[in-house]
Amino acid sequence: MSESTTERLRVLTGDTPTGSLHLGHYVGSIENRLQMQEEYDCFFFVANWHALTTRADQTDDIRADTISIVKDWLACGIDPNKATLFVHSEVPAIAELTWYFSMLVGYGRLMKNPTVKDEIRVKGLGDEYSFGFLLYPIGQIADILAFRPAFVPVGEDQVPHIEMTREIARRFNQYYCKIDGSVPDEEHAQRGGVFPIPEARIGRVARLTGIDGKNKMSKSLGNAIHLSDTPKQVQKKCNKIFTGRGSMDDPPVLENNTILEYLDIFMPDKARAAELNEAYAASKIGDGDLKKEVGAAMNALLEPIREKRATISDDDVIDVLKDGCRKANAVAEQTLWKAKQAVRYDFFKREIVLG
């Protein structure tokens, strides 16, 4: 098989499967898929064996999120006949290359990635993880490196992942392809790299404020609005948007407020944004107005989303996951290949065969 299945540029990027996606995951990183399966040769995968980080015992919970996110995918308009959708549990060449990968990263390093730290802070878990909660760093670079892709769409927190993708991919091909240190990212692969140097590539909002205006939008955090809710749920959740007053009396908060970064996010007539923008601040209108026009806005794009996933049914899913599958396992087996040639460990091929 050739480097891509098309003569364009290739492009990788996942999710975790945590539950239905939200908002974050749209403006994020679904926009800039859908813009990409057109111009991109796109890999696009549910990330399942890192769920297992922090929920090993909940396999049945995870199975239905994985089918879940593809349901949310497909409903959002991402093509099977343009992007190649598959899960990595069934890649194994995925799983090979962490090992490799993890032989090129110190403890010290790990622990200085500001994700990592954020995720043990941020769900609680102090010293109480397991080692596959520190390989899951590891685990992403192969899901990445697996594909070997151009680019890289994640949000604003998974940069820091990226940089150290980029660093393990130089690493490599330093270590096992004599490329020189001096060599240029972007001359990698024309050098004899066996992996390019990927660049992440930042959604239209790199970072959207969870209900609760504090912190970024997540299920885990219960401060998320899902692409798949219902349209009262989707304004029963706006009514609840933090705005940073202390009382109705007060006069309205103008910096960092949720509201008001909803409206610019998905207001799609900025005439009317700007209206109500100047409105708001005039104290013309109040926080009950605008959590009305932001809530009718969300719905307006979610409408179709909702109505297309409606019709998917899980067996839909299996199909599209089953042929992506064999997609992904062909490129990742020829990566592989490539891998174990440089490391010297290229004893005899093998083939991959689903049932």
The other form holds:
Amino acid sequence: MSESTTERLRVLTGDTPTGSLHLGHYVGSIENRLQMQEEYDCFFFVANWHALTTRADQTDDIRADTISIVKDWLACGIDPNKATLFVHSEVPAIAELTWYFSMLVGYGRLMKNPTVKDEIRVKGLGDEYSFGFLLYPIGQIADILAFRPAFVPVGEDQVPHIEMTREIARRFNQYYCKIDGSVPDEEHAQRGGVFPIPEARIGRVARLTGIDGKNKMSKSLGNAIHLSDTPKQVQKKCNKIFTGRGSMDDPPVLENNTILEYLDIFMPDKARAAELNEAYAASKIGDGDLKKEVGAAMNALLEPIREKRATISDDDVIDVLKDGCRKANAVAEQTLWKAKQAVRYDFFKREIVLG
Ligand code: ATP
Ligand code: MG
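The form predicted together with adenosine-5'-triphosphate is what I want next, because the block you gave corresponds to the form predicted alone; please supply it.
Then the entire complex follows, led off by the chain already shown.
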């Protein structure tokens, strides 16, 4: 099995199938991926193992969401001829790397990860989360490092995970590849470390607020405008946004007002956005007027995506994923072999054959 001979730097990122994609994904990560696929060797994956952490009893939904996310990608313009699109569960080297990395992370360190703490709180998991839930941040480290990427395009909420990934890549290289603790991050790979120390790449919008006006827009929180929503659903969701005022007689709220955040992000005509902003601040227009304008701007962005999405079948998605899994396995198996050589578990080589 030979590694891709491309000289382009690699990029890796993914989405969990806990629902279909939303506008937060679009401005937080998809826009970035569209640019990056032109320049880098990109790997985009559906994290269907991670979806099990909170929905182990809903695997029909996970499967449907897996297909749906790939349709979203393709509809947005992610091109399987430029990027490799794959699904977690058919790339076994990722699970194996998770085992090795799990020995390099302390339980205390894991529980200090603010994204893990936040997810437990926001998703109301209490102390009822599964053992596997705690394994997912380590799994995420393996997702990334299996592809030895230079960059990981993500939203702000994922930065603590990337930080932990960087720590573990350094530790692995120090333990098993004789990389001294003083070696700068950018020199790890060239000095013989199996893993480069990857960098997060934050999108145009680091964190898009949800229509609840409070939390990050999130598939799991019911506060998202999905890329696949109909024009009516988009407008209806816009109409629900809490703008911060108690009654319509109160003055408009100008700080932390989600409709103003959306106006700034989704209105492509910046002069028009400034004009509307001013009129709103002076109470010349109200919440309803702004919601209508923002809804229309979102729908203008989503219309071509919806149109393209309608032409993509489930079978198209399976074909794309199968081809992508083949390419992903070639790289991930290569990485696993390098890692096994480093830890002296390299008894013999093997090959993954897809049916
Ligand atoms: P879940 O609620 O199940 O965690 P999610 O909506 O957070 O789902 P993920 O699949 O966890 O979506 O995230 C995929 C990528 O999209 C990550 O890089 C994440 O940082 C980014 N992302 C998700 N939501 C937003 C958002 N509201 N703003 C910016 N980036 C986001
Ligand atoms: Mg998330």
